[in-house]
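There is one chain below, alone, in structure tokens, taken in the form predicted alone.
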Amino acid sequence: MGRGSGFGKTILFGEHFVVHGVPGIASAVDSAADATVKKAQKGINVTDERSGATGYAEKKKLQQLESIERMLTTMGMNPKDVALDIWLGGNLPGFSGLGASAASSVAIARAIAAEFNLDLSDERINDIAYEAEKAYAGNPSGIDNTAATFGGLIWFKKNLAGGSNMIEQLSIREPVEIVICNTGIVANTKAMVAGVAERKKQNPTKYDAIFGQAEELAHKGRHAMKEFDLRQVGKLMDENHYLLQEIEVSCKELDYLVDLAREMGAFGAKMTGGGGGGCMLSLTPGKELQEAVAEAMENEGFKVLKTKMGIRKV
């Protein structure tokens, strides 16, 4: 039996913008998807025991099967000739916006490699997971699978010419407490990405200006992280959320949670991931602040994940 794991992630700066070549910053979180794989008699059989948003696993089922077929093809196998029993679990909830699909893709790819005795580097696993992500996101940036594979804090820039993406590990003084809250809405990342591309095409002047601001924010965020200036990081996260509202990928539930987090003292808050539902991220250094923000959201009936950003691969 092969086993594998993949980190969950949160995006601090750049979701949607990274798809179009703007740099972004993602962080692995202290939660992961786990997978086991063993050869079976017939078909691709997935048992998904991850906790998460109601209906997440069911709504993503067809995309999940497509992603596994893409993985096998990329690994040089014919999906029609391979039969597998796959189990998914771990402590990463199946929330939209946590990189759950990328984490599971990395976990499954590693487990398949282990079951078939393939000696694959992390770089190769990352490539395979990127192909799998196309089933979920259509035109993925690659930032989710990169964070899921390598962990830590990552500076990422997509190469629009088709070459290797720029991936740089950033350092942070110590992991920092965050609260991720789920709206309960299962987001359709593929549709959200396509929507931004279409609106950008229809209104290039407006969108080019916004994308320029997003790039500036990413560089400022990188500097603030390096200096461990968490107040500045939070301020920049707030500004990033405003830009995401401007490109129409937020929603009233995300905006409500962002406002609630700020009212409870979060250093900063923003949506994270594809938007249109899914999750929001709040920067809550220290256990006391983390608990206060999480409790306020739970009291409103939302599910939260209390975790840390900046977790490196062990």
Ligand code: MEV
Contents of the next structure:
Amino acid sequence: MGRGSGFGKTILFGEHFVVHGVPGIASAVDSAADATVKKAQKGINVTDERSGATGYAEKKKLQQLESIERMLTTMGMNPKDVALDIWLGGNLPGFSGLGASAASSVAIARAIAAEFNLDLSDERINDIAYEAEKAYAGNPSGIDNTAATFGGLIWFKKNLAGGSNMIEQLSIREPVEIVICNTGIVANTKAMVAGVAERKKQNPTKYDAIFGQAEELAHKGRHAMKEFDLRQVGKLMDENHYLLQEIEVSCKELDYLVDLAREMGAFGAKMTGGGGGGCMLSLTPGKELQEAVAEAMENEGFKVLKTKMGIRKV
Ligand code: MEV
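May I ask for the structure of the form predicted together with this ligand now, the form predicted alone having been displayed?
Below is the entire complex, every chain and molecule, led by the chain shown above.
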């Protein structure tokens, strides 16, 4: 039996903009998806035991099957000739926006490689998981699978010409507490990514200006993290949320949680990931602030993940 894991992630700066070549920053979280893979008699059978949003696994089932077929093809196998029993679990909740699909793809790719005795580098696993991500995100940037494969804090810029993406490991003085909160709405990343591309085409002037601001924010965010200026990081996250509202990927539940986090004293808050539901992220340095923000959200009936950004290798 082959085993593998993939990190969950949260995007601090630049979701959606990264798809169009703007740099972004993602951080792995200290939870991962785990997979086991065993050669079977017939078909591709997935047992998904990840905890989290009700309905997540069912809603993503078709995309999941397509993603596995894409992985097998990329690994040089014909999905029709391969029979596998795949189990998915781990402590990464199946929330939309936490990179659950990319984390599971990386976990499965590693487990398939182990089951078939293939010695694949992390770079190769990342490429395979990128192909798998296309099933979930349509035209993904690659930031999710990169964070899921390598972990840590990542500066990412997609190479729109098709060559290697820019991937840099960043460091921060010390990991910082964050609260990730799930709206409970299972979002369709593919539709969200396609919607942005469509509106960008319809309103080039407006969108070009916003994309320019997003690029500036990513650079400022990187600088603020290097300086460990957490107030500034939070302020920039707030600005990033505003830009995401402008490109119509937030929703009232995300905005509500973002406001609640700020009211409770979070240094900054924004949606994270594809939007249209899924998760938001708040910067809450120190255990006490983290608890206060998380509790306010839980009291409103939302599920949270209390973790840290900038953990070196989780
Ligand atoms: C999803 O976690 C991030 C998006 O930017 C899509 C992508 O980058 O592939 C919305």
